[in-house]
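This document starts with one chain, in the form predicted on its own, laid out as structure tokens.
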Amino acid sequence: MCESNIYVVGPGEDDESAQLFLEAVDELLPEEAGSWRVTSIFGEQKILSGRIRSMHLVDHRIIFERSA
């Protein structure tokens, strides 16, 4: 299996406080400036409006901080 979960945080926060957004995530497409559709396995979608901060693919995680 190849998806990841996305995590995201506010603004300054640190990666360890990140809380879960969705599981299971299968696509991220870019939509508006600053925002991105992800899409789970499950058919599940969600807007989440930030940018990537960081992607750890071998633990299946990638981390979005929130716009301010």
Second form
2 protein chains.
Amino acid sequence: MCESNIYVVGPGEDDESAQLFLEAVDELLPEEAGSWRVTSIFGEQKILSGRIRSMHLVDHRIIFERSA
Amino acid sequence: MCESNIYVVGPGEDDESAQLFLEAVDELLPEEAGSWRVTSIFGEQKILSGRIRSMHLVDHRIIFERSA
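To test you: the structure above is the form predicted on its own. What is the structure of the form predicted together with another copy of the chain?
Zooming out: every chain and molecule, the one shown earlier first.
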């Protein structure tokens, strides 16, 4: 399966401080006002306010920077 | 490998009109001014001006809406 894990950092923080937000994400859909609805392959759904900082799909790794 | 294909639609167009932009993308990085640098597993790199409309990673499918 080709899902990714989503990690989140605070505004201006280094990637090294990223914390796991949701594992095994299949679907990412932008919502209004700079937030995203993310859904795992298990059907777990969360809303995340922030912007994408980087995506490395082969490593299953997406990093978001949370809104201030 | 868990790369995705990137498809692009014009502003306001349906997903059905999406056209392939780059295959087998590993890395997506936001650039300034609403554009993205995308890199395939083969090292091919392209710049895309627009916003992400949807990502379905298990289907290897990311759809961008091009800037007007």
